[in-house]
Amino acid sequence: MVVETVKEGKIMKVLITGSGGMLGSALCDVLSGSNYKIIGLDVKKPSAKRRFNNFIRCDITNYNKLLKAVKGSGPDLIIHTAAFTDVDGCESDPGRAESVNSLGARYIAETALEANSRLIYISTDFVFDGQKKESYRENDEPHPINIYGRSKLDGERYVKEIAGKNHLIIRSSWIFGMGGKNFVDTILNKAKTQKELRVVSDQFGSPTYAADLADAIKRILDILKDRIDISGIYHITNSDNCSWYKLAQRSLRFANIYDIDLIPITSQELDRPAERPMISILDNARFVKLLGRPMRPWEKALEEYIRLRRQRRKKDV
C-alpha cells in the first residue's frame, strides 16, 4: 500500500508490500485514522472491506512489473511486509522461500534504490538458532536453523548491501492478529473440534500483536519525517515472553474455553518438518530508547485481540 501524509505542504508517500496480509492489514487500519492516503500493493486483489484509496496488483518476484509499480507511485519510503511465512511450507518448498523471501527482498531493495526511496524491511526472530540463554540483541550473530530463517536472513543481507544506510530492518516474532494465519487462531479453531491439544512447552519467544507492531511502525514513521539518522536493525515485540504452551493456555482462558485438555510436550516430541529455535526472545532496548517506552505486555495485547476477534465473529453471524 502507498501511504501519503502532508508535511510542510509536501506529500510523504509510503509504499507497503503485502497490504492484504496480517501486518499489512494492521498498518492499513492504523494509518487510516490519520492524514494518510493508502494504496495497496499485493499479489492478490484486496478484500472489499479494506479501506484503500487505490490498489496496485503486483507480484514482488516479477522485477520488471515491480519496478514499474514502484516508479509509478514514486514513494519516499517503502515498507516491505510481503513474505512467505509458512515455516514448514518453506521447508518443503525451498524454491518458493528463496524466490519470495530472498529474491523478493532483493528486488524491493533494488527498486527502492532506483526510486530513491528509504526502505523498511520486516524480518524475524527465526534468523537466530535459539541457543543463547538470554534475549537476542540486534548485534548478535544470526544463525538460522531452518529454510524460512535462512531466506529472511538473505533478505536482510540484500537490503543492507543494496540500500546501504538508507534502510531499517525490523525483526519481530510470533505475530498474531486479524487477516492471516497465526498460532492463536489455530489453537482456538482446533479447540472447537478437539478435546485434547498437545503444545510445545520448551520453546520461548515474545508474542506480538500485529496491531501493536503496526502502531510502533507508525510512530517510527512520525520520527522519520524529521530525522534521517535512523537506520540499521530494531527488534520490536510486545513486552515479556512465554512458551508456545503458555500462549495456548492464555488464548484458551481469554476465550473462556475450559473443557479441553492442554498437554505440554517437548520439541523432540514435535513432528514438524522445520526445526524451531528454542529461545528466540528479542531484546527491545534499542527500540525503547528510540520511542521512549516499550510496547505493552503480550498478555494484555492477546486479551484485546481475542475480545475483538469475538466481536467481529458475532457481527459476521
Ligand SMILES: NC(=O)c1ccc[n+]([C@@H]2O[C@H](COP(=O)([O-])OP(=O)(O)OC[C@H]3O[C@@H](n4cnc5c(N)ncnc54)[C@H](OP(=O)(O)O)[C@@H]3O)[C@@H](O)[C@H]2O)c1
Second form
Amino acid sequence: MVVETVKEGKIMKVLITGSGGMLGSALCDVLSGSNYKIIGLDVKKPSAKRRFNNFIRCDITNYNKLLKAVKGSGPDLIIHTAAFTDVDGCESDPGRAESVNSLGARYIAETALEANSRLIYISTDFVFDGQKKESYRENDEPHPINIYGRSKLDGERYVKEIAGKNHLIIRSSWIFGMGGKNFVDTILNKAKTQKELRVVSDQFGSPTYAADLADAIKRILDILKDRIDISGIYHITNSDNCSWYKLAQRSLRFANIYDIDLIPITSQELDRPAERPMISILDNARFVKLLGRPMRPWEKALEEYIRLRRQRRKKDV
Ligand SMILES: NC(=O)c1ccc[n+]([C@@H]2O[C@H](COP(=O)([O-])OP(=O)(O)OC[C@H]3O[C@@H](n4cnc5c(N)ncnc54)[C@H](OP(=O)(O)O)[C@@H]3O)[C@@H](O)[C@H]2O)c1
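Having seen the form predicted on its own, could you give me the form predicted in complex with this ligand?
Full assembly next; the chain just shown is listed first.
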C-alpha cells in the first residue's frame, strides 16, 4: 500500500505490502484517517468493502513485477507486512515459507534500495526459541524452532544486509484484529458450535491488537519524518502477558459467553505440526524510550476489539 503524507509541502509516500491482511488493513485504517493517501499492495484484490484510490495487485515473489510496482509508485518508505503467516502451514510447505517470507523480504529490500526508499519490516517473536525465562530484548540471539520463525529471521537478515542503516525491523507477537485469521476469532467462532474447548496453558506471550500496533507504527512514522537516525530492531506489543488459555478465557468473558467448558492442556497434548516457543514475551523498553509510553495492556485492547467486532457484525446483518 502506498501512503502519501504532506510534509511541509513535500509528499511523503509509504508503500504497505499485505494491505489486505490483519495488520496491513489496520495500517490502512489508521493512516487514512490522517494526512496520508493510501495505495494497497497485496497478492489478492481488496474486498468490495475496502476501497482504494490506488491498489497494486502484485505477488512479492515476482521480482520484476514488484520492481515495476515499487519504482512506478516511488515510495519514500515501504512497510512490509505481507507474509505466509500460517505457522503450521509453513511446516508442511517450507518452500512457500522460504519463497514468501525470506525471498519476498529480500526482493522488497532490493527494490527499496533501487527506489531509494526506507524500509520497515514486520517480524515476529517466533524468531526466539522461548527458553529464556524473562522477556526477550532486541539484542538477544534469535534461535527459531520452526520453519515460520526461520523464514522470518532470514527475512530480517536480508533486510539488515541489503537496506543497511535505512531500515527498521519491528517484532510483534500474538496479533489479533479485524480482517485476518487469529486466535481470538477462532475461539469465539468455535464457541458457537462447541461446548468444550481445550486450550494450551503452558505457552506465554503478549497478545497485540493490530489497531494498536498500527497506531504505534504511525507514531514512529511521524518521528521518522524529522529524524533519520532511527534504525535497527524494535519490539512492539501490547503491555502485560498471558498464556493462550488466559487469552481464550478473557475473550469468552468479554464476549459474554459463559456456557463453555474451557480446559487447560499442555503443548505436548496439543501436538501441533510446528513447535512453538514456550515463553516469547518481548521487552518493549527500546520502543517506550522512543515514544515515551508503553502500549496499553492487552486486556483493555481485547475488550475494545471484541466490542467493535460485535458492533460490526450487527451492522453487517
Ligand atoms: N499474526 C500474528 O500473530 C503475527 C505475530 C507476529 C508477527 N507477525 C507478522 O506481522 C505481519 C502481518 O501479519 P498478519 O497477521 O497481519 O498477516 P496476514 O493477515 O496473514 O496478512 C498478510 C497479507 O499478505 C498477503 N500475502 C501473502 N503472500 C503474499 C505474496 N506472495 N505477495 C503479496 N502479498 C502476499 C496475504 O494474502 P493471503 O491472505 O491471500 O495469503 C495477506 O493479505 C507478518 O509479516 C507476520 O509475519 C504476525
